[in-house]
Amino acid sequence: MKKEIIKSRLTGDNCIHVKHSSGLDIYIREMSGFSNVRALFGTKYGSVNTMFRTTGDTEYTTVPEGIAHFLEHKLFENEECGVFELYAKTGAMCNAFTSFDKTCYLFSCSKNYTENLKILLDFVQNPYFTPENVEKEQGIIGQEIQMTNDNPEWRVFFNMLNSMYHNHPVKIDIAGTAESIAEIDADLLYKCYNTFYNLNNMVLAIAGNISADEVLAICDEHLKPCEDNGLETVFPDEPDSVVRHEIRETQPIGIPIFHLGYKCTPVTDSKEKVKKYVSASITAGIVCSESNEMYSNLLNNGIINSSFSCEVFSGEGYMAFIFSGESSRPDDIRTAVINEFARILKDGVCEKVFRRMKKSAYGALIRQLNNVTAVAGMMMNNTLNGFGVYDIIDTFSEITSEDVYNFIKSDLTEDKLVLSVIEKAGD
């Protein structure tokens, strides 16, 4: 087993990466001086993960929507306890998440990390799933189900991706549908488990006050070897138009609130995507900026609030850029934001506020490296998105004003561009 160190080539840090001879690819951060330690035990499986097969299969499975989110519940029990009570006698705060493309299962602690890892380790490789606690759990992701679809927030953001995207099953929701949770079964379970839960698709990433001979040792004991099973994921072909350029939904909410998206063109070289995914980072500073005058204009007038902001929504086949917040007149946004992205085609970037807002950016990323928990998140996230550890750090230094321009230009026209409104009840 060979430790290998990477390096930021623009910061100096680094962090220890393990190919281990489980399959699994670890990585450490040593941070002496801190006082917590994080830990993050991911797959590269989310809810787009639909259709996939492996070495041997002659047909693609195709598994109901929301069976990955259904997974990561259900893995929290075992045949003698729940995780949490294991947890609860180390004092650590575990918890898990999946999202569209990953699903990952994390502690945090200040004392007890070799005791608190081991749980990880073992509990995630250890599935414990019967007709029984399947249908238990139907009934409870149904509830939560329910909860989302009355949630705003929730709301206006699916619709949006369901009218940007004809057939990737990102515009669909990460927990499912009430109808397709009732198809998933024990079996089916074991079968997505042991298919994307095999350790050459995983990621262990560990920071903080911490001994990787000790992390690496734990590993050995803990970790079951397994043979890579040639795993094939695939998408639906999406075309570039988006469905619809607009959609409204009333609630009782007592402010509108909206997302306006640009459906990007993704890229699939590592290198490419993360260059587009900076530029288009930078672009979001820009013009969100408080010295941007399309959003002076708009916080003067009274059209935004504190609320809006902007993102970069990316992952395997999609990409978008969305600005969302609370507004009644989202039609007055939506224009400015049009005439905006215009202008700088016209002007050019303004080459002082593109350095500004580099620099910013980088620095932002600069201070993460001091958070042990910021740390394990890049370590897993980068990997797991095909990234190297500090890809995006380095990539800041060349990335230009040109590059930014040539976003713009390629990816933020009118023609792909979706507002999703969720109005007052009653206006």
Contents of the next structure:
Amino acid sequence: MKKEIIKSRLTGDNCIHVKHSSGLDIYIREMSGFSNVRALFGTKYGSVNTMFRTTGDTEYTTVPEGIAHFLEHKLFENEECGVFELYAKTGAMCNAFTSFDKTCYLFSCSKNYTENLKILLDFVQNPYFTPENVEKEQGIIGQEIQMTNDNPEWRVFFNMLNSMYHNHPVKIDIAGTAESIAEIDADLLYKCYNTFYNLNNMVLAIAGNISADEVLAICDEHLKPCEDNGLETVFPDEPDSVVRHEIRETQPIGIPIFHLGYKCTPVTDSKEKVKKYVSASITAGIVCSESNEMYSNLLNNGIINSSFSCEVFSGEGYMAFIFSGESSRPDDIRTAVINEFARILKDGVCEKVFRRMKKSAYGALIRQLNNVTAVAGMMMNNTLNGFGVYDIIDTFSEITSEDVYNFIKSDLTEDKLVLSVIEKAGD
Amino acid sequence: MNYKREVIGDNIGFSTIIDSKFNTCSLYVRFITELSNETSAVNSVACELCTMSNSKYRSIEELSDAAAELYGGYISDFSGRRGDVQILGFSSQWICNRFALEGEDITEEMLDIVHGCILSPDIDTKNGGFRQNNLKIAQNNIISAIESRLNDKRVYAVNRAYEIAFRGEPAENDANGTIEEVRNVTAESAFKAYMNLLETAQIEIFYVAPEENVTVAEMFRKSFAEINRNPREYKICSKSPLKNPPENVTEEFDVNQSKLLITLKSNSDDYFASDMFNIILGGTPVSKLFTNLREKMSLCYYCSSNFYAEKNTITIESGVDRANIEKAYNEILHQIDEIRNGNITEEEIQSALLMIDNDCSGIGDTPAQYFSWYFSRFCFGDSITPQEYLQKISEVTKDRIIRIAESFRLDSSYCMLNKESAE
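Write the structure block of the form predicted in complex with its partner chain for the protein whose form predicted on its own appears above.
The complete assembly is shown below, putting the previous chain first.
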């Protein structure tokens, strides 16, 4: 196996990449002086992957909503004991998460990292599903769903996605519903596991107080070689238009919240994808800075508070540019945002502001590269998203104000705008 | 790592933590003052106002631009409750000079900004207070923070449990006060409150950086020497009186999931045994509560306990169906009894120790962790290192855990019930 050194042109930071003979992509960042180790073992499998087939399948398989998340819960139980019990013997903190397009298992520790890594590799590669343990998990996940249904931040986001996307499964709740998880059984879990937990579809990212040679020796010993199964995931056709421009719901909350999102056109080419992502991120920085006139007016008039923010949300077949925060006047925010982008298109992107945003973003990246957890997360996220580890960092230095202008012009148009509001019950 | 604390003024500590692996400089300033209805709101508003402008950068826009030019350096304010006191202050961070792309002295310029915000605030000469337009923004931010507590039902329920458990004590107050109190703050009263903080609060400052910079401590020493300090002593930790009989409060909300919170109180001084008891009871995913209520009984997604050392209390929280509230309540009490009856395995003790060892050994990987550790120790009145802490907790025996479990008695419970299920 060849060790490839990947380096950031901008900061000089580097990490090791190995395409392991088992099929797994391994990313290692040794960080001297740090005590902690953070490892993530992830698969490119999230809530959006509801339709797929592999080599030899003539038909596509469609699975119930929430099954990727259900699988994540169930992998924490092996035949002999629970995974938490194994980590209790080393002292490590372990966890897992499922997002729209990935599922990751992780540990953080400051001692015994080799033992912890062995546990991680072993439990993720050894599923154990029975009718009894599947039924037990339905109760636990049912409570998790209830909890998220009471979370207005979650509701306002998914209401927006449901109003934005006609068909793309990004609009479905990651954990599914009480009805959809009731359809899940052990056979279905094995089917999904064998499809998506193929090492050719997975990544190991590990950073901190480690030795690359030790990590690779453990990988040699514990990874089970996989044949590439020719995994093919498909998504239904998604029109450019939005489903509706506005959605409102009432909940027993203290202050109304909103999400105001533009449905953007996703790109597939990885270089264009990263360029668009970075252009969008700088746009967000420009319009959400305290010296921006729109921001300043909204703040001075009490329409927004310090919770106002803007983020870029993207994955396979979806991309959105989203403002969010607390406000009892979200309609005024929508008007201000529309006017602000019209102003930028008329006047152009201010070079001084653009340069300042790039400096600010550079500072944030330098801070990120000094944090074990952030570095491991960056290696995992960027590679599973189809970027190089340092592509986002390096692209920041290359983006021009013209790229930002073009992004605003092509993607932030009023016909793609959705306003989602959770209003206070009784108002 | 090199840690040292020096006294730079009357009741003002300055701690320097030097660790060469960092590529940032971080500064934390904390004021310790009374937690009361009269002062919490105005103190919070005042500290927020200090981060909006200063005597050199006289508007939010100017200050924000100056910090953004320094590669996104920042200063933010803080207001929180810790035991019976209010902790307020500022946190600031910037990247080291060696990363400057245009040769700027980032540290010097950021220190100038931070020093200006804290010790040379922006005063409106007309009223002798903070700027009126900034006041409205700060009030709006803090009122929103108070109102938004109900948005997160878990946070709201924990706050309600604390209000009930600590009724009649300073700890029952919110660090931001009430909405009405925030509305009553004026530009003048906020400035007066801030001056009072500079004069009377206990102050702790922490500088975490890759290399020594003596000018930072000197800068603060010199500035505070010009203030007529009259610091007061504040007691952070105090034992909360036990309610007898226990008080049970129930409220109905239009929610999907009910929440159950149980507060226990102890009169014991065995802090290390309390910590161990809490971890074994509900501090990890192999704890008695997680294993039994979630994994075995499938009642909930979360069930955990938290040791609030400043008040010698343990609060247990879980989200369950209304129909299962009683079952969950009884099982929580049963698991506490299990520990009181000595049903603790050597494995449970060892896994708690391993978890603490893992946590202690990892302190120092971020500037915030260093600050958090040493400031917490200051609040508890000692300066033990993470290694010394580990040593002390390793000495806790099974008998001490049993005794401490017996000392923790039921004080109160809070239930947020799902309205629909009641019908």
